[in-house]
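Next up is one chain by itself, shown in structure tokens, the form predicted alone.
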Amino acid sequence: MRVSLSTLRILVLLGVFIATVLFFASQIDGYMNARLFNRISGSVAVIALIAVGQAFVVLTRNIDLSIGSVVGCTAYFTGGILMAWPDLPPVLVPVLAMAIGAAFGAFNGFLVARFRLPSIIVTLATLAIFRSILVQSSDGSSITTDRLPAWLTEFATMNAFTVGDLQVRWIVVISLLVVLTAHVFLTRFRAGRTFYAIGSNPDAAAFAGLNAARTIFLAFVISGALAGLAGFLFLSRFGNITVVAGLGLELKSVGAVVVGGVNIFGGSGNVLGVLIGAALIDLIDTSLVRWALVSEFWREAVLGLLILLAVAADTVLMRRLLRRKGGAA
């Protein structure tokens, strides 16, 4: 039985994820607990969500650098719509956050896109845009979770269902809905198939009638309305906002695409393999915290360490491809 290559990367992934716990499980005493999984599946329903919607950005040969900023932007705008207006429905809430984001998204789509832009000239710049735009609407002030509603702050604890001493929180449900979601409407809709085809190649993809620039921007719209919901979990998670919020996300989740196999360069990808990327990212990132041996100062080097593996190894693969390719035609 022949196993696609997608499915080939995922089985990959998880042998290095499981041989990263059992090395941190070696190293570190106590490691493999309950509390582990808890803190780690929180924080990864939030880069999760980033990181699908980079990808989507990404498969069209594109980047979102700013994407940490939307998060940023969007967990400080809603917590100080819900101070002023702590009423509002619940259900209301995150959609809002992922209209803020949206928004963002729209603004990055629409240079990238209209005026064909370099995305990673744009959105290098947007990232210091919109966080400047955070820094002068907050005037200096924080998000305190004194003054959010008390639902806000107990939806990031609250348990969907656990096993055993595991649980497994509504944030993380709700963000592998997500993915499970984008999963199938980029492999089984033909609109989804798009984004894939822009990425690959770009040319036949105008040849056979497709829009680029309708599809690219929607991919940003996606990116920041994922990041939209990211920040609205971001704040129900930590309640406490500054103007530093988000801050290195869009290294993350860049991080998190790379590792989990999307194509830097566009057109292929899987985003199941990016939840698996992130899960390994912020694993690797929590792990370095607790290990004596390195100091916390060298997470980011790590960090950037796995992308280039990641992307390098990405490349040698495909050349091989296509040499194997070519050579049986």
Second form
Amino acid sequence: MRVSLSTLRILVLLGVFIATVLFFASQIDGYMNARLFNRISGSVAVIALIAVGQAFVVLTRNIDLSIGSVVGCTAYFTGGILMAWPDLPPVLVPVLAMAIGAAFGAFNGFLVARFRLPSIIVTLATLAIFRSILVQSSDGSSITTDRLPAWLTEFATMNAFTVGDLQVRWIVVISLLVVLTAHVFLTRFRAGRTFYAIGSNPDAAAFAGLNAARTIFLAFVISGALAGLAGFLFLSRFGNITVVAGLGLELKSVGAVVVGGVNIFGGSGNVLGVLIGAALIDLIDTSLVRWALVSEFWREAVLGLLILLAVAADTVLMRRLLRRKGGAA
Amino acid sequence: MTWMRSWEGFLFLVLVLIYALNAWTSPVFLTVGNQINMVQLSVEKIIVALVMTFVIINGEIDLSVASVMGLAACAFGWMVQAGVPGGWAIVIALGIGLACGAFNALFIVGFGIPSLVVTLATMIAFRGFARVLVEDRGISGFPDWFNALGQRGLVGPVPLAIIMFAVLAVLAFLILQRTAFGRKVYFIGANRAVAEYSGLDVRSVKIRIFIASGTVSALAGIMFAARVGAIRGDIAQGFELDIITMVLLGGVSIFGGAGTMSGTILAILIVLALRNGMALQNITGHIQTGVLGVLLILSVMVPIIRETGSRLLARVR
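Alt. form predicted in complex with its partner chain, vs. the form predicted alone above:
The complete assembly is shown below, putting the previous chain first.
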């Protein structure tokens, strides 16, 4: 039986994920319980959304470092709008958040696609610009739970269904639906395959008549919109939004994307892998806090080394595979 | 008068303009005290910008510099607290910076992974190590001579920081524009493949540049610790934005191969004067950072602006 490379990668990731769970279970007393699942699934729901958006951008050979600030901004502005008009129909609110996020993404996309500026520089700049917009418009005051409509904060803990003690929240279901939709779109639709084509060989894609600028612009808009949706979930989960909301999420999302097996040079990768990558990173993050042997301050160091390890392993493996293919031909 | 038409000439005019504007809006701006203050308060960033010029002209980038600064400063503080004599702590902290640079070079040159990805990961990792060292504490109580070096004048009112910047700027200028090594940095950045086929030691040049970047960043981190007299885990966080903005605004191409040290130095002075002017107008740090972000985008658009400008000029003629 032959297994395709991307399936193999997902299987390996799943193996690593299970091994990590077993490892922490052997180290921490009472680790395997329903509370752990409920907590981790909730935060993975947020990170997975951002990571999927990031994956669209990375597939086209770009990167979006601004999404942490986009999450913060949309959470803040959505909260602000809800405080002003608390009677807004609930269905409209996530749509609004996505629209706000998409607008930020469109700004990035315009600069990168229209002027062909390097995305790393543009989004490093907008990371700072969006954050300062947030600081300026909030004027130091923050959104607090008690001034938001009650349905919003209840929504974060509302269960879609339960399996024994395991509670599957609505936010988890929404996030999974987004991941699956993105997966089907990227693998089964012509418009989805374009993202891969642009990223794996821009020249060939141009000769084939694909519009690179439009696709890259779209990738940033998608990334912004999903960050906006994540901002809505963030607002719902935490209620209190300060000017530092979403700080550092861009690094986690890049981590999830890279660990999830999306090639950082564009053109290959799988959104399901990204989901597992996000879950793995969050699992390690949450578990290190509870592991007595190692201080929780190792979190960042571990995340950085994990990204480096994933990229290095990927590069070395791909090179070896290519060489073997070349040798056979 | 050809220099007027060069990018450096334009930067010089902008600098004069900003100085005039600042002097007009604030009586304090042109005083010697404020001018010294202006450089001293940012000296850590600007000495790293000098090395970053080499890195970017060489066609690479180093996003980890601010984290190396933080790690070196935290390691220094941790060692002083553990009873290591200040002098030794400085040497070891510099060694850590060197090791960080070598670690980056190992992955970039050794495994052939783009510097963008490697230094993004080590930016997180090195910052993480700094946090592991000091957790959420702040450390102060450094030796008096150490704090004095960072805070008081060494020669009259001029502190060590400014002397060090002046010396390093001259050194960086000479190495980049007047030595064979400098020419290699340009050549490799302009076309790596051709440089390799011409038998240039591309790998050794890149390794040396990244090691220099790590070491100078560590030096900058230690100077930061001396100036503030205390350290925390988030020290120097986000400085890479300022540093890269200074270099790109100076006319260095993000794709490598072009730019000058005098451009970087002029851009450094522009950014300093701009920040100082905003601070004198009571504009908060977050907003200053936002303005820096706008400036960064404008500075990567420099080639486009120049092209459009010359096309317009040609049409007028």
